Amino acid sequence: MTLSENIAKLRPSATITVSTLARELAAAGRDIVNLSAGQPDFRTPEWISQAAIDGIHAGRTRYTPAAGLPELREAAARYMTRGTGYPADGARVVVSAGAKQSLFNACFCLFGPGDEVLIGSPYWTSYPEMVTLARAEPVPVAGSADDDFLLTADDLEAAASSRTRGLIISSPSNPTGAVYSRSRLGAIAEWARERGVTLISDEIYQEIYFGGEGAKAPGALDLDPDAVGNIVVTNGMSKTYAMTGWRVGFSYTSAELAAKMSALQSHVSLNAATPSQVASIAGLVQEERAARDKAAMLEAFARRRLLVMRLFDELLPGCAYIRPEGAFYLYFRVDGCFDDEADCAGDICTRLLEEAGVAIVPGEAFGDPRYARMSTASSDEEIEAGVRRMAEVLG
């Protein structure tokens, strides 16, 4: 069979990979502790699958407009947009299947064959293949290993060509942690606008945030929008709300590249599912119910992230780590441990899932093979327990 060029480089998610090998191995009968997966461990609230089923029963089965329900992209518009200078209007909104296929949307219909898009770098894996599905190439950059990796508009200048036409980054990082501050975003928009570069950014984990009780991390729409030139900024139910596989996520820009994004859907996926949609209507619309439900999640989070880093300082010392100040990750340098027969992180990967039965993410996949990715969505005693095997092995 003769396969289309547009697959030609394409690979699977090395994320989604690592975790169905986990749970085939525990199915299995193998003891694994599965710290690669990149959704909570909680529950969807109660009165979130309930407004779903509510919804099932009042008929609400139907195909919906391509951009979601009317209704749903006035409450993301105002959810995304709260506090900041921009219109709460829903027809800057488009609601996909999964933030994933929000970013997806934004790619094809920003990028082509001959452009290139900057992606902060390390990276979520299918950053690269997105562009690349896109027929554009993706230009990895990496700021300062120092500075938790966070760009800076030098960084940028120096990666950037007369064919760049885009920047995705990430707030809070994926696989790091990090987060930028206002006054970096800006001046990362300050540059993009200057040089006619669409920046796409990728929000999800913007409220699993350890910068103070209540905030959010810092985003695109938080700066001035005369100061800030062609934007898509994404985010969605998934992580915030324990929902990631109802598979509902937005994206906020102009009215005009809205148009296009969901005319761009009507033909790929049509709609996010209905029911999904009625659910994540009760999510942003009820915002005490979610906020107290958020609320208890973030503390686990919180504890959780004192948790391991307080086992890695101790037990795994040669193990560097990026601090996260954000998301539910742990990214940490394995280089250390490299020998005659494991000289990637790949290889320890497999060494520790062989030999601790524990599951991690290679470096790899987000474009360093020096360093590892950690789950922190997982129990407190998951997490002790993973932590001491890696450290029997690598230790």
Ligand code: PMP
The other form holds:
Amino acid sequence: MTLSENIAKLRPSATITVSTLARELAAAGRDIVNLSAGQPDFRTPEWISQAAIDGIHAGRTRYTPAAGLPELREAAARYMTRGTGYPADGARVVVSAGAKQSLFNACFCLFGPGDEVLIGSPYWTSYPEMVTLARAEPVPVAGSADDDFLLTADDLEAAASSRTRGLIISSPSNPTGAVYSRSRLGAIAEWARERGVTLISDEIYQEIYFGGEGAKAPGALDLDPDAVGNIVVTNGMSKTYAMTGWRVGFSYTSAELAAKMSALQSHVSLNAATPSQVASIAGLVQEERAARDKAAMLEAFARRRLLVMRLFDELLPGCAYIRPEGAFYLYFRVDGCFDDEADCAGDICTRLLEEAGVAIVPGEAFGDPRYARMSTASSDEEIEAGVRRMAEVLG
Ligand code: PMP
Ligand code: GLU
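Form predicted in complex with this ligand, following the form predicted alone:
Entire complex below, previous chain first.
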């Protein structure tokens, strides 16, 4: 069979591949500590699930408009623009089957052959693939390692060309957990506006932030709208509401681009599953109830963050890590463990899986084979067991 050029460079998602393999090994009886994919280990709050069940019984099981139920678009617009200078306008929001689809929609609608898209590196594994699927060229750009790889306008200027059309960043970052301050984000947004570059800001971990109780990490919409050019901000229910499997994400952009993304989606998948949208409305609208559940989850993430850093300091002092300010990952160096048989993170991670039964994701997936990423969205016991096992092999 001859396959299309569209997918000539396509590779499956490394994060999904490793976590699937880990689950298969566990199902086959292997003792596996799975610290690969980043998904909260909590159950979706019961009252959110109940809203979907009630919706199904009430017959909310049909197609919705491509961009999502109007009530959900409005609620997502309010959620994303709270405390900002941007209008809570549902016409600027498109609801998709996960932020993954939101990001794909944005890339496909904005970029094409001949375009270059800068990607803050290390990056979430799917960004370069999405850009490539749009037939544009991903250009990874890393800030200084001493600065947790966060970008400056100078880094961007050095990497840009006359063909640069877009910039994709995540803050809090997957995989590093690094967070842009509002002023740094402002400098980047200003650079993008001056350069005519669309900024895609992935803020799915915005509320998983350790900068203060109830605080959200600074986002692109917190900036002065007059100082910001074209932007797409993506967020969703997966992480903050422990709803990965429900598949609801959303983007906030201009009404013009939102209409195009909706048109694209109307041909590709139409709408995020209707019961999932109904559940998401409940989650977003019942703010006080949601705040209590989110606070409990954040407390666990914060405790695990301290736990994993303590364990690394004690047991793996040779593996320097980036101190995460948000999200639920630890991104650490493994190049100090390279030897005759292992000269990249992929080899080290294979060794860890085979010899210690620990599944983590090699840095190749994020653009840097000197590092590896473990998820801390697992129980304290699993995290502790995972790091202890890693230390036996790597230590
Ligand atoms: N962006 C980042 C940085 C992520 O880690 C994820 C995790 N899957 C996503 C987007 C997509 O999330 P979802 O499709 O589940 O909304
Ligand atoms: N975003 C999570 C991760 O990076 C989930 C898997 C995925 O969608 O890539 O592990």
